[in-house]
Structure formats: structure tokens, C-alpha cells
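Just the one chain here, laid out as C-alpha cells, in the form predicted alone.
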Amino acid sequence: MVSLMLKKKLRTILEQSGNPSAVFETDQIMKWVLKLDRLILAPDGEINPQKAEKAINAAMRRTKGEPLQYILGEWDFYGFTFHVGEGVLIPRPETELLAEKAVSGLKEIAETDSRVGTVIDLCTGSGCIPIALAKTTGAVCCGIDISEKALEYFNENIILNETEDKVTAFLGNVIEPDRELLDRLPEKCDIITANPPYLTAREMETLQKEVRHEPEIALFGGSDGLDFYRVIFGIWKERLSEKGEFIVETGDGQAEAVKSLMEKEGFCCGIIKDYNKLGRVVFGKLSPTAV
């Protein structure tokens, strides 16, 4: 089959299933199958039957609601590639706002203190946040997740991104950390990041079919979505250095409530809006003059 014919076939399969991103996803599947950074194959270039079949099977899996990222087995975040699949949360563009805020703080540390910063990432999942921070700034990072499956992907991604000397994965419960976990972590760190489960009970009932493939443990944040935020600031603020910063992602409409919860723990806080002008990232420092 020639490449143009295959591309048209994939697009037709996706469009007929009602996929609103058929053009984009067709290109992603083609690049994945052909192992190309760009679609540079001539329109009449031949594709071997095995690769063509693999591409068509991928499109058919999409028609059944399986996430494209799981089918491809990888996805990009903050300019780096991460392995993903069943059992781990898919990295999303909104979370890059959190990463940008953390990178800014780490660069400030490098400029003012002439050292690399340290980061603890809670509910780390695939490890995309600590790995991206380490790759971008050279920071020493660790990530914690309660899911053994997620930690498998995290460890794969550490190797994939060649950050074995900068990033460490820990299995643990961030809302009930045991002494063994705490003893293995840095006594103090410069930044704590978290993209915790924050979907409400109502949101869980109306999830898109693709999102239902992702682990509930990484999505559901209690009836109002705030269960994790009520706990993590009080527990983890003791790990922050004197000028340390807590940075978290929040769900739609939650930023003010999360900011209030953080302020109750003594933080001076701010909010970063996303591309839709919704509060998405809440950050805070214990020093009242630091924000």
C-alpha cells in the first residue's frame, strides 16, 4: 500500500467513528508506524504490509475508545518523550504550566545560590514532572506514587530519558506517608510539586470514554475533588526549605478553594491561569514576602 492511500484509509476510519481529531491522530499513527519525526515519505511511497496493518489496527482500536497515547505507547511532555500505557495517567498540556512554574523557580535558585535545586513530586504517575524538571534544569528530583504499575512506567522513563543520576522513584502513599518512605527522602527540598487526583464524583460519572481507560486512583479526588489538597499541604510543608515553594495543579473551578486550603497552612499564594483563562496552577511559599 502506498502512503497516501494508507493515510486516507486511517482518516476515514477515524472520521466515520466520530473522532473530532481525525487529521491529527492520523498523522500521529503514521509517524509512529513509520518511525519518523515528520511525515516526509512521498505520497506514492510504498509501506510494507506489516506496517500498514499495524496502522489500521491502531485506528480500529481508537474507534473503540482506547486512548491514542496508550496505543502508541508513548507521549510527549515538555519536549520529552515518555512511555505510557494502561495503569498510568496520560501527561496533559495543562500540566506543563506547573512544570514551567517549577522550572522558573529552579532557574532562580541556580542564578542566586549557584546550585541545582531539589524537588519532590507527589502523585508522580509516569514521572513526567520530575524527569522534565531534571532534564531542563539539572535539578535532583524524586517522585512518589502509590501505584506499582505507575512506578514501572516511571522507572522506564528514567532510563528512557537518561536521568538515572538525577531522578529517583519511590513507592508510597503521599497522604499517609510511613516512616520508611520519609526517611528515604531528602530532609529538605526547594520545590514540592503535585498533580493529584482532583476529579469530583459528578465528573467521574461523565468521563469521556477515553479517560475511563485511565486509572481511577489517578483521577478521583473525592466528592468535591479536594481530598488530596486537604491533606498534602499540612503533611509536606515540613519538607520545604526556608524559601521553598509548593506548586500544584487543580481541576476546573478549584483554584480558589485550593488556594484557601494552602493559605490555611501558612502559605502566601498565587494562581496561574491556563490557556482557557481558568485557574489551573496554585503556588505558594511559607515566607510572606516570597510570592
The other form holds:
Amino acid sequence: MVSLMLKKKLRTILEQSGNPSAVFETDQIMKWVLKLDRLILAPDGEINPQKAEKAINAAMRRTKGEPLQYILGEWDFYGFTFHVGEGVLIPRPETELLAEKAVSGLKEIAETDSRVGTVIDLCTGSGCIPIALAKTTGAVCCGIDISEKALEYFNENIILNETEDKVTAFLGNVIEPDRELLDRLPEKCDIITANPPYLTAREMETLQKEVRHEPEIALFGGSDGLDFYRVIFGIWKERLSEKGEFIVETGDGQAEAVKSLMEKEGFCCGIIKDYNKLGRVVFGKLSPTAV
Ligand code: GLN
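Would you mind giving the form predicted in complex with glutamine, to go alongside the form predicted alone above?
Following is the full complex, with the preceding chain placed first.
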């Protein structure tokens, strides 16, 4: 089959299933199956039959609502590629806003203190945050997650991104950390990041069919979605260095409530809005009077 034919076929399969992103997803499948960076294909270029079959199978799976990212087994975040699949949250573009805020903090540390910063990422999942931060700034990072499956992806991603000397994966419960975990972590760090589960009970009932394939444990944040934020600031602020910063992602309409929870723990806070003008990231430093 020639490439133009295959593209048309994939697009038709996706369009007929009502997929609103059929053109984009066709390109993603073509790139993946042909391992191309950019999609420059001669329309009459012959595609090896096994590859064509693999692409068609991917499009067929997609029609059943499986997330494209799981089918491809990889997805990009902050310019780096991560292994993803059943059992781990797919990295989202909105989380790049959190990464960007952490990168600017780490760059400031490099400039003012002439050293690389350190980061602890809570609820790390695939490890996309600590790995992206380590790759971008050279920071020494660790990530914690309660899910063994997520840790498997995280460890694969450390190898895939060649960050073995910078990034460490820990299995652990961030809302009830045990002594063993705490003893293995750095005593103080410059930045703590978290994209905790924050969907509300109501949001869990109306999830997109793709999101229903993702682990509930990575999505559900209790009835109002704020369960994690109620405890993590109090527990983890002990690990922040004097000028350290807490940076978290929040769900739709949660930023003000999360900011108040952070302030209650003695932080001076701010909110960053996303491209839809919704508060998406809350950050804070411990105010001098609180330490
Ligand atoms: N951003 C995800 C979603 O809206 C939720 C991830 C999370 O709970 N941290 O599906």
C-alpha cells in the first residue's frame, strides 16, 4: 500500500468512529509506525505491509475509545518522550505550566547560588515532571508514587531519557509517608512539585471515555477533589529549604481553595493561569514569619 492510501484509510476509520481529531491522530499514527520526526512522506511511497497493518490495528483500537497515547505506548511532555500505557496517567499539556514554573525556579538557583537545584515530585506517575526538570536544568530530582505499575513506567522513563544519574524513583504514600521512605529522601530540597489526583466525585461520573481507561487512583481527589492538598503542604513543607518553593497543579475552579490551604500552612502564594484563563498552578514560599 502507498502512504497516501494508508493515510486515507486511517483517517476514514477514525472519522467514521466520530473522532473529532481524526487528522491529527492519523498523523500521530503514521509518525509512530514509520518512526519519523516530521511527516514528510511521498504520497506514492510504498509502506511495508506489516507497518500498514500495525497502523490500521492502532486506528481500530482507537475506535473503541482506548487513549491514543496508550496505543502508541509513548507520548511527549515538555519536549521529551515518555513511555505510557495502562496503569499510569498520561502526561497532559497543562502540566507543562507547572514544569515551566519549576524550571524558572531552578534556573534562578543556578544563577544566584551557582549550583544545581533539588526537587521532590509527589504523585509522580510516569515521572514526566522530575525527568523533564532534570533534563532541562540538570537538577537532582526524585519522584514518589504509591502505584507499583506507575513506578515501572517511571523507571523505564529514567532509562529512556538517560537520567539515571539525576533522577530516582521511590514507591511510597505521600499522604502517610513511612519512616523508611522519609529516611531515603533528601533532608531538604529547593522545590516540591505535585500534580495530585484532583478530580471531584461529580467529575469522575462524567469522564471522557478515554480518561476512563486511566487509573482512578491517579484521578480521584475525594468528593471535592481537594483531599491531597489538605495534607501534603503540612507534611512536606518540613522538607523545603529556607527559600524553597511548593508548586502544584490544580483542577478547574480549585486554585483559590488550594491557595488558601497553602496559606494556612504559612506560605505566601500565587496562582498561574492556563491558556483558557483558568487558575492551573498554585505556588508558594514559606514566609519568613512561618519558619
Ligand atoms: N488533568 C487530569 C484530567 O483532567 C486529572 C489529573 C489529576 O487529577 N491530577 O483528566
